[in-house]
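For reference, the chain that follows is the form predicted alone, supplied as structure tokens.
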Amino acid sequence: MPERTESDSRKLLRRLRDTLAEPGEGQERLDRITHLIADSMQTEVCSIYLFRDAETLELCATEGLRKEAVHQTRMRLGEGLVGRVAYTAQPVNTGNAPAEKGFRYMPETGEEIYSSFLGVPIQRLGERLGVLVVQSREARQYSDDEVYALEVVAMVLAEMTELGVFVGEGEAMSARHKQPVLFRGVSGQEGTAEGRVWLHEPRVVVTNPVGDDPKVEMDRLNKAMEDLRLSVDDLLADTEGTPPEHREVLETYRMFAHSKGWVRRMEADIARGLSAEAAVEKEQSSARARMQQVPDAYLRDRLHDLDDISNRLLRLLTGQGRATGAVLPDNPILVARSIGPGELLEYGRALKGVVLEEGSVGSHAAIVARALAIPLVINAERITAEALNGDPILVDGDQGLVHLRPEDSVATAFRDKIAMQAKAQERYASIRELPAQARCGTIVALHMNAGLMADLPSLAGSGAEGVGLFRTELQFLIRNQVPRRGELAALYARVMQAAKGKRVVFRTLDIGSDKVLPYMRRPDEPNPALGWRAIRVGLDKPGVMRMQLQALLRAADGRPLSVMFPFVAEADEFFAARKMMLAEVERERRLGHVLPARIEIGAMLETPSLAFAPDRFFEAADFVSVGGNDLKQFFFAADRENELVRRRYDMLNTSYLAFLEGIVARCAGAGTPLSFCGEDAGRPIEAIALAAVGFRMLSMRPASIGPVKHVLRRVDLDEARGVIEAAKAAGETSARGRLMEWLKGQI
């Protein structure tokens, strides 16, 4: 690139920095900047458009267009050339703007006399903030150097916008990180919480986007790159025994750390006047913009890797590590792009809620949030870009909504909802020691789901009669290697001791699908939910399952032991797993170890196929537990991770209820105890339906036991069954409407 352009670019940025340093309000600064850019680039027009809302751009300052158009001219995202730049996050450079497809003439601006047009996005880390435009009467295309220079200026404007330099009157110039924002995500765990934001990875703030001396900035970048390469090499040297996927990620990091093209682009940015950290962030913003346009999942992952290593480099340059000195606020709500199960467990019950930009209802984070009984909202897009540490925040895990910096009226209504829930919990406490006995005399045993030692205090507090499901995979997910048998035996023993004689049903390792162990190579499967998971892994790779069964047997230490195998699809799988269990019992006997006083071996019925297994399966199983979450998705062929379909299918569908009745009949015929475990068991109307069709044991999260017991004690299950039968007889798809109407007269 010509030296003259480099000098002009640096000169423009220095002038821009000096202009920004002058006192003045936001509008004054924008006006000075548009004059400065037009003068420096020798164009008749320079205009700045900022977003006033997610879909609308507003002309906020101009040199060359009519001043009366400022704050009056607006356009939709994608509308006109300015809207196209904002929508695509790509420059538009044309010598004949009126001839361009999509051109929109704005008569109030007086722009009809200008032919050439160059617009570049004002964006920061993929977040669109506005558009910077220059125009000239002369019909010419702007050079690559001019496009590049304007992009560099736009990047500085983005940083200054983020820092609140251009705050003024009106929506488009309102203070960032001050306004209320509503995020619509997906419920990962029910519950409500009010608190303050705690960012898992605080944003790196670039306060000096303009560099005085390119050589100094180059040296800073090279030193930081050297430190980055050494840190990645150290991480790679310490990967012995870790799964190949971890090494692949670090190899990708090393590839980027040694990428000459990446470094060359950052050096070019510095040569044009940016500081080292601003150059890193400019390339990071470009990568984020590309990420949004790339359909290929593999390439998106690689761009995510570049994003992560850019953050590492920024922290080295700015000295802004994760430890910012901020103090965990009262009632912290964790906000993160994503988080691993081990990191989430480190926060533990100090958190009141969790909000993630990524994840799924079956993710590791969701599993831990359920174990911690804290509300979780996932897929809250761009919340990490908007939230600041300490911001007030409301999390509605029931609806999948997050209110950031809520208005007083919203906060008041939310607190009323929490207060009503607290009063309801007080009512539930009064019946904690009473049975869930319906008016017809039927008693339904209510058990709780658990997965951590920290869950066990809820056994007494919730009134649960036992633990219907203890998930054992969490202890495997949070480690970097397979836990030792002794460690597991000690944990399981503590669980049984904490249960104080109440029944605990341990589900053997349920991995695969969305639960992949950090040290296990994930097979490349087109549909993991229907693939190599749970008991299939245990039977194909029996070493870990044998070790876990040995740990359970030793943990019992003479106490009764209940074990169930997950995701059994056919009888032979259960018999093979049962045979393995009995072999381990015999082995323990030969070794002289104390055996459990009684052993129950059961199965989770999560696939429709098992409902039609031969009688010998139901006769051999000591108990059967319907895994409602998986069974419903397979019954309706509706992926529960897919928001387009997962809410369309109702547990109170009459066909599904008839199917469940068939399972009840099979178990009753064989004299096999039956339970239902899953989210639906913890919803009062669904719990009534389950009890009405014959389930006498339900297992749910601890917080659901009170509401379910309260409603069961106030209804006649024979009447409820009659309502369901009437819906079926009428040919209705769902019994929900009739049950809801009937329930109004009962409570």
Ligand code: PEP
Contents of the next structure:
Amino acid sequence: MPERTESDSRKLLRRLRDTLAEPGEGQERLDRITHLIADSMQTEVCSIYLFRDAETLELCATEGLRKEAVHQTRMRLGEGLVGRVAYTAQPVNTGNAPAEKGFRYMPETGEEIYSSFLGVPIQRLGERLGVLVVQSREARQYSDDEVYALEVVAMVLAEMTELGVFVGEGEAMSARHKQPVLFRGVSGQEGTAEGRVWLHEPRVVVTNPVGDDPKVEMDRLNKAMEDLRLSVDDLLADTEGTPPEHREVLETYRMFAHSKGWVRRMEADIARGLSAEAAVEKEQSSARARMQQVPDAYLRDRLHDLDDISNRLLRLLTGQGRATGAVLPDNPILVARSIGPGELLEYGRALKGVVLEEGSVGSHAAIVARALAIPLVINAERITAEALNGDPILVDGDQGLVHLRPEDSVATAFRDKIAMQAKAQERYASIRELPAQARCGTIVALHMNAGLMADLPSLAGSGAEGVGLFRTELQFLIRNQVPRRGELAALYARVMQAAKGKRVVFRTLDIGSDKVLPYMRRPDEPNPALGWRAIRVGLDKPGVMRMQLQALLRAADGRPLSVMFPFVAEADEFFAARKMMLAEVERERRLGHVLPARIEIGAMLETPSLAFAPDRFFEAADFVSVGGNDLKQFFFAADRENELVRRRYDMLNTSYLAFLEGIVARCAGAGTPLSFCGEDAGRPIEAIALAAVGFRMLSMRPASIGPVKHVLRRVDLDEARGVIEAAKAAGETSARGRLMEWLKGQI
Ligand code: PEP
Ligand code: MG
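Now show me the form predicted in complex with this ligand; what you just gave was the form predicted alone.
Then the entire complex follows, led off by the chain already shown.
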């Protein structure tokens, strides 16, 4: 085979493009392409294998192998040399194919006479589409140049596959993005939804992978690179006061924007005949393929950054922005790699569900989705590569499953599940005005957790008696700077008005740990959950907390006011915070402002230490609210953010229940009202256990109030307590087994 030159390569790409522009069915086109490549590269064989499903490759066209084998020969991912190319997303180049490890001879193809083999992946943005192979009789290795040329051809094929050029008969050739796909992610917010995909960042579509004039394409690339550098510099100039991680990402962007190696590779792609945007995508595809193989999280993040900056470059080159003119479909389900809390709030309740590739349960987006009560699945890997705007999609936030383009049978079963949930909702609505009174006569007050003005309508809808926890972080998280006192006072006033006299417990700013303000300088902490957070920040840097307390006092405007401090670990922290509050009350009095009719100052018990505080703490606190999410994390020393351990320990663990009983006893001894406001309060069996050990007030997501009230009204709490005691007496680790068994007879 003669040496291949860049102009040979360009000629081949142009012939390829012209061939693809001719009318014809998918199969005809593939046949023409294999013929063309074999002819142009002067090899005896050229074959295209495409994925039939996620695990199987199918020979879809060939020049040189037996035609009868087309659509008959299949191999599993990783099987044989073709399977190896697909699996590793790396070329295989050998002069002696039969001697290669893993070689599998396919007798129906007649390939035994060919010694040399070169296979390259057909992939687009890390998504494997198939394998392109050339073979020849002569036993020789292909040159680096030939490997490169074939990779460029594969890139064009990938773009064409994406555009649906090969649609035709045969399942492996049917348009991609047509098949059902199931994603197993992690539940970020419970609930189910059926709707249509709305991509937060629609993919850039490259319609002309082949460039006519390399000079023109180089100029386009250089101009776009220049714009990219300027835009990154602008971003960097604007980072005053942003946290170090943001700067770090931007610095990485800058590094890539100035990377000679990156530009050189893209220029080489262009010289081979690709258009500027196809060259960007080719390098992006290899980066994505590498990303999937890199075990080191730091390096993976850097490759992610390269991916982001490639997208910016593509948008500059194609002029395709986020606004594509597409209209939000009915029942939109947002699909994104990740999304900021502000952007998610902008969509608001218009969304029926959210699916993210990244994210953690405690991420800001998850906090917002929870506040909006929108089903959320996180860690749905690769969904942005698979989903297209408007695709039908089912989100199961309970199990963390997402069905993209579901089969009819799956959709029907899913709808049955939604209908059952709707029926249950009707049942809950019928008891909305009734108290959560257990069969033994004990009444448990059910309150709701909130964090947005938009949550307040749920107060009436859910039958909650009040807001047991109003998280005030969101207003801080979604802005670029600290909100002003006036803005906060206006919001808090509207919340109180909307509560129509029902009690609202405002929790002062709980930042740090998982909740990081984008504009606040924060020390690099080795372990933020145990670090400078919540009241610790409020006491050490009192400016913001003071401003917030003033806003609350103004907002009350003569109404009763309830405030609680998060994450109090020792009595003195509570006393210091209370002193600050009282000083602000005094200041308001001096300024002649109306004071709240009554002020309650409470503490959140979120660290085991506070359960052992001196009596004077329990006597001084107007109320105590157990923040079970944090308390459980610290009781079991199991990070609530860490998927590996966060579900490891059961709230119904008998040691934990005994510990909670101790808290109930301390509060009862001091006559201090006690509530529980962690997520566990919203789970029916957990709620029964909490009530059984003595909690008389639970605060939860509004959607949980119905189910919790329903079960509480059907059980006898004395019996439940007996069941827990029996589990303890038997030395069992968890009371769950016995409680479940006992509940079966009750409901
Ligand atoms: C908790 O820790 O249980 C709690 C209610 O607070 P957050 O989840 O906001 O930390
Ligand atoms: Mg907490």
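Predicted model only: the values in this text are computed from it and were never measured. Positions refer to the first chain, counted from 1. Basically, rigid core = biggest C-alpha set you can superpose within 1.5 Å across the two forms.
- Remark: with the core as the superposition reference, the CA shift of G119 between the two forms reaches 2 Å or more.
- Residue displacement note: E63 has its CA displaced by at least 2 Å between the two forms (rigid core superposed).
- Relative to the superposed rigid core, Q135 undergoes a CA displacement of at least 2 Å between the two forms.
- For S259, the Cα deviation between the two forms after core superposition amounts to 3.3 Å.
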